[in-house]
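Only one chain comes next, encoded as structure tokens, the form predicted alone.
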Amino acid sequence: MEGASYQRFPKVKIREMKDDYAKFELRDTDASVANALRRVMIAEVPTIAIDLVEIEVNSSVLNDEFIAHRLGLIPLTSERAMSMRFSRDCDACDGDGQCEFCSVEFHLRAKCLTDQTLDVTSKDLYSSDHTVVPVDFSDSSGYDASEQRGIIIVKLRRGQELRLRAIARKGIGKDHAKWSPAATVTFMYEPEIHINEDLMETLSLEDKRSWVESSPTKVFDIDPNTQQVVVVDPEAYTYDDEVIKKAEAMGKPGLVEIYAKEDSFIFTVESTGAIKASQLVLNAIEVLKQKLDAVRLSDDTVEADDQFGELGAHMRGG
């Protein structure tokens, strides 16, 4: 309808927040917005990853390309990625991608001098910028720090050596998975479950127990005091319809009604450690806003062209 407003005001409620994990509710919006946010978190939030490797000496059992690939997949702390320049857009180095504004330099030098195998790990990478370093997973592991020496790159035996220089650059997961800051991003529709209490009363305790056990996940249980079937964890429901099929098989269709709330979503976000999960969500919202602004600007440009014809295109350099 002409002049009608479809503006909505989404709400976010944080359920759980850790450095590498977040769980939150997104309400009062559409599935299209929820899915756009999920896709942006996976593929369009920028991080920093090793993109160029110059190997000086490599006498290990792994070839140069193998080591370069392993280096690229090591997550690097990327808090400053949003403010860095893409190497292709950097005017300080003419797109060469090797200046302080668009890149970070790493060096690795390792040689095995004993009969014991030497593990070369991400902690052997030395960065030119203390804010961009390999992610340290030892704090969250619960193991002794001496046992957690980072991500293994290669193992060396006596006399073997590895020396290299690496350049890390800003990028997005859409270009290569090594730049994706998300290990997992999922969302599910929040389920709404209504039990027909009158119909449930017609079942015996044994039938109730059989019906509750038909669910693959622990969604329902029987109250030990009232012997009533209760919903204990609606979010454990996986939309498998097993309890609905069971009710129909028992001759009790309509025993339970389950439907998904179309404007309420539960997000689970796991970060690779490159940026905190909370920052990943905030950065994704910022990127999504920039994309929407670009669409709006594009619409304004088309509108101007329609209104002013060739003059409008000429004024914007078209």
Second form
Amino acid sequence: MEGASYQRFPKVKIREMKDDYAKFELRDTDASVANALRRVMIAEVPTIAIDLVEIEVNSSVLNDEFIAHRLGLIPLTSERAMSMRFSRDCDACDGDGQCEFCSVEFHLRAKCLTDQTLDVTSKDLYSSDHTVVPVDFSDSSGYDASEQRGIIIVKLRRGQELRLRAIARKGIGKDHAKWSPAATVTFMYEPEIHINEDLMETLSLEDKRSWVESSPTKVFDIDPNTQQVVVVDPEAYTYDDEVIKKAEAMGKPGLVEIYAKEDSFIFTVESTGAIKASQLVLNAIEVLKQKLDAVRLSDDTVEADDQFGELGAHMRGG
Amino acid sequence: MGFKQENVDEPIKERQEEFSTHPSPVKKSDIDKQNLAAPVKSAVDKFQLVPEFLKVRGLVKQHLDSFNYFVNTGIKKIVRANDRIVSSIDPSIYLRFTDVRIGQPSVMVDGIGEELTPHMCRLSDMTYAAPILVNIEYITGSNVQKTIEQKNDVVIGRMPIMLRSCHCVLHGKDEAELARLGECPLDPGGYFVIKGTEKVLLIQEQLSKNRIIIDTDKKGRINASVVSSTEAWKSKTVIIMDKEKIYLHLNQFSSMIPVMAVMKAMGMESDQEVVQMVGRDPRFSALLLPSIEECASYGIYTQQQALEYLERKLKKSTYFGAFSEKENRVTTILRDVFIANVPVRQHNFRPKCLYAAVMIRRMMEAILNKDAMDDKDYVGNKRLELSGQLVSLLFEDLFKTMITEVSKTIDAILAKPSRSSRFDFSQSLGRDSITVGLERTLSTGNFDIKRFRLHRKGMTQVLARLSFIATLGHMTKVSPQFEKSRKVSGPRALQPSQWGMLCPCDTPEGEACGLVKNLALMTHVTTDEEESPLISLCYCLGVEDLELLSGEELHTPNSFLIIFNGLILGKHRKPQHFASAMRKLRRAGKIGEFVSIFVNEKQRCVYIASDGGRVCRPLVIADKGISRIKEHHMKELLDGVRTFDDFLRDGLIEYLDVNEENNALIALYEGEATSETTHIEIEPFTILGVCAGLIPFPHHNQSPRNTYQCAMGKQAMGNIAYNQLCRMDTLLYLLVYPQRPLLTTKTIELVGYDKLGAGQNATVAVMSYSGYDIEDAIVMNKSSLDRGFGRCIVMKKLSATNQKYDNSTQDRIIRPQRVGYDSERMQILDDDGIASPGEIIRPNDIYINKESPIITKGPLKSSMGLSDSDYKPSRQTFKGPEGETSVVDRVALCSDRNSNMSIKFIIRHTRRPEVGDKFSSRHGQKGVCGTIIQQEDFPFSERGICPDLIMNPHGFPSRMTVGKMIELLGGKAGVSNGRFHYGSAFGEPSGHADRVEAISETLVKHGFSYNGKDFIYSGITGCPLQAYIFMGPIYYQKLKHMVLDKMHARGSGPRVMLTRQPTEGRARNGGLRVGEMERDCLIAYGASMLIFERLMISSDPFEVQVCRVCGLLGYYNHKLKTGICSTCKNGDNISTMKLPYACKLLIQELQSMNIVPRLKLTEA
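Hand over the structure of the form predicted together with its partner chain; the form predicted alone is what we had up.
Now the complete complex, all chains and molecules, led by this one.
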């Protein structure tokens, strides 16, 4: 029964790591794994987002649903999300916001009393839990902190008022994009570029230059000293085939050969700020592992249900 | 500098040649210094004139101008023409109107005038109208003592006021003031508010009046016809060539009259004179000869004989008005009806004879040379009738009616032998007839004016407020007057003369295709202009008066006839001189800017037109191909020291109508001008209208696609106006996050579409995905929808009135029960019994807890008022889609015209796109949402770009919407470099549209492929896709057709009373019909039981008692528990069988018509 083991040992090399941005290489694995990781990051890593809004007073220009929708899309810091319960699985409460295991309550009170337009922003949301607050972008370098007033929810003119109670819950991006922690998750195959140096030498400098410039991105350059074409940034290559076409048009097919390495991927992960980009990757791996556990235990569905709840059911196509 | 000045007027080409032909080094250095430093002299960018034009004229200026003309001038003319009411009993008693004017819009509330604003009227169902004030002078007093009294500002009625016209409160207001009045600054005005609804008087297109039109009739006979229209009379005169003889056709005569007889009746007794008048060309004489002979054969030689002959031909029954007995009836008809537009002064029929001769001559020319035929579809032969003219007709009719009414009442008073009180003329004025008449006609749109024989329906329409563009498009719509004859294609075809006047793209599909048109961006429609000064000016400029010319002299070879508004003034020996003199006067502003002078070489005529309804457009004047507008003019315009009117006044620009355009040689661009060029277009994109102007790169699309978009742009959801949330429309579609198109056009900026957009910029990938994208369906990204793409708000109005009844009872609205039966359905009610704003309303919820008295007629039983038991509940319940949550958005209370309280609710429903909702791009590419797919399954690029929607590439080859592809490229470039790109029609040469080369360069600069294709990975597998995918932003519109409003299914449900079959239509929860064709399929298949089940069991089964003897239907006697045949009077031979109820009905209906269908039963 035991087949040959296809086990591989993928390697991760981190290139760049900021709070909301990560770039890393994933090597020695398959596209399916890389894609699974990407998909989980987009759709299955849980975060906290406002899910229920009770509006007490709203005399603003935007209607209730409009504001509720906008509130939902505000990213909240969700480090706690992995340890929280889904409110549908929570036995301690009925999801009314009183329960600390599954929900966080927010309050917003704003009234404009001056003639100047009042911007109601995510900073005006008061959280019952100091670990779950609207994401603050002001500390990210480069911006003046005083100008950053959070995400605008609505603008009020004199006399208009907005008062509401909102409950944030844990959820995943599959249910609604507001729970997706990922702004951008993408990967590319690492290109492997071979320049046929002999053939390249047959080109004049002018030709080389025009060939180098035929690429819309700056992949190649000419060494100012040796006047040889060198690969400056292989990852800038967008698989657009422009250089290959150009080479053919110049009558030099085979001037360059470009392959995609089938087993190495360069990931770019940008987070919404709900969780750190690095944490996003780790959480994704965690969720992926849980899913694989569910697959392993799927013979015994009852047990799987006990252990993984919804996740197990989902794996069986629920 | 001197060098520059010298060359300023030279075209660029010559300049360049100069460079190459003077290679001497000395000269070159000279040029270098002086010239290369100076900016390259290109064609002057005249684009800025377009916004300036629109600023001055506005998008609906034609409506406003026309209405202003009526209100300021037209109404005064009408009143001046009918200024006396004289008693027929005592002619010394009279009333005279000395002046008339329109006041400020106001309404009378308890005898006090209250100022009105348009928005107030919209909200409280009032008419936005202003009082018509007259100054009068009249005789009062008793029989003996008569004094003349004067009274000022007597109100005789209320005139609905066109919004933004000169009498509207919005006139000349700036944005802040408009906002205070609750008005949108981008709203064009030009419509009326009648009983709270906005009504547009559509522009009516008709054949021009008082002009000779040469045409063929159904039998192929060539005829010359004139539709005459004067204040006094309207008639149609046709001169026809039948069997080589010429006849006159006039409604007053029973048959066709030989034209020579008519000429003789008008005093042209000599045949020679007639021949001379027509022209001495032997070919003409030859054509005229049979007619002369025919006339002679009837023995008509003298005027008297001719009149007698005509007398016999008169229609017997024509009750032709009151004409004095001493005059012959025929003479009167010839004077007043025959070519009525040619006046007969002091019995001088000569002008009329000459006119008839010219008609004959024109007709003969057409017979000899088919090219001389007039084209009825030619825009120069058309007149557009605008709201001012129509309202003026209406007012004239009503005013005259009022005068007759008043004189009748006066006569009635005076006829009384003993008058007790002093009678006052002014009291009998100021009835409601004018107010009501105007209001009714404008609100129904049925113009029924007997006096002018005007019976037309659907002249007004409710202003389309579906989107901002729909509103604008509606205001520029031109509807045809003649019936929509389906077969002829001529009127539907695109006329070359429509260029620049009517939009070539914007016309509906189907029935009205090509008949309903839309004005182009810069079109102006003229209003009437004073004729007499122009006529005397013509005589001053050397026109030889018709009176002084003999028939022979009329057609001398080197002279041209001068025809002014269809009237022959005389002839001129130097027509070109005359025309250029007139034009010079016009350019100098001495005569009206819209007067057109048109030299028709072929007809040897100079046409001068100053009548209203001609379409014209501004053009830049060029002298020998050199534009009069120079750089410094445009600079002054930009600096704000020069306005569009200054350009006009300085003779840099002039308006040309369609006829005069034929005398001009118009260059599209300054660079293309030759020495013969007389005019230069301002901007080529102005040939399109408002709706077509939204399309980016329309000149790259297949033309029907632009037409489709023109229709679809009006259905797109977006913003309606800045005041959209303060309005109380019955139905309003809004977009939650409307955007400004990334790829704009100049028209978009000019009309304000960038401020009130109706769509969103979606990143589109052109690829196949999932198979749910066949037949133009699009695949949408769920995350995009989550984030608000395509989300819309639907607002519906519900209304209720608190009715008052005759017996002084009225409905009441009571506090809801909070517990017990029905309390569930009353949860959203406030304590006052009316739903409160912000509450979520579900189907079957009560939104107003109203009760009405049981007895509404007759006297009340008790004087104590009604007790609770005297009321029956008449609650109103909300009917909406099941399972959807709508919200009560606003509640408004106001009193309506009958001073009942009227309560309006606005119900709001926010919808996100679902499968089946309709979307379209701006290129006539509509499609429904085929499926919604999770973002992780969507393809992505290595930059992390993931499309919002996927469109199938099969949409492109057959539609050939290259413009859409360029829009994608331009949008992508725009996103990457942060600049809105332009795609104005024909804009590439003038820089109002970006070239694909430039766009590609931008793309490459930002690391994209020049062709807009990206390398994309599959979201499902993570593998790269086989092909490069064309991906970028395209502006997508969400159209108003949504599944939620259309989906429908039914099991069992309501039935029609008469036939007992299921009802029809979604609104009545109807069934889905198995129609004839479906039935045929089932018959062919042989599924008889299925047919039986569908057509009877599930439709209208009915059990009947059939008598086996007589075959008629009986009935079931429930006492005896048997069937009885009412014909045989027994129940012996009764069988029971099932029949469709409709069949039973048919049998009975036939019986009622004395047809006896008998059923013959056999054992099955």
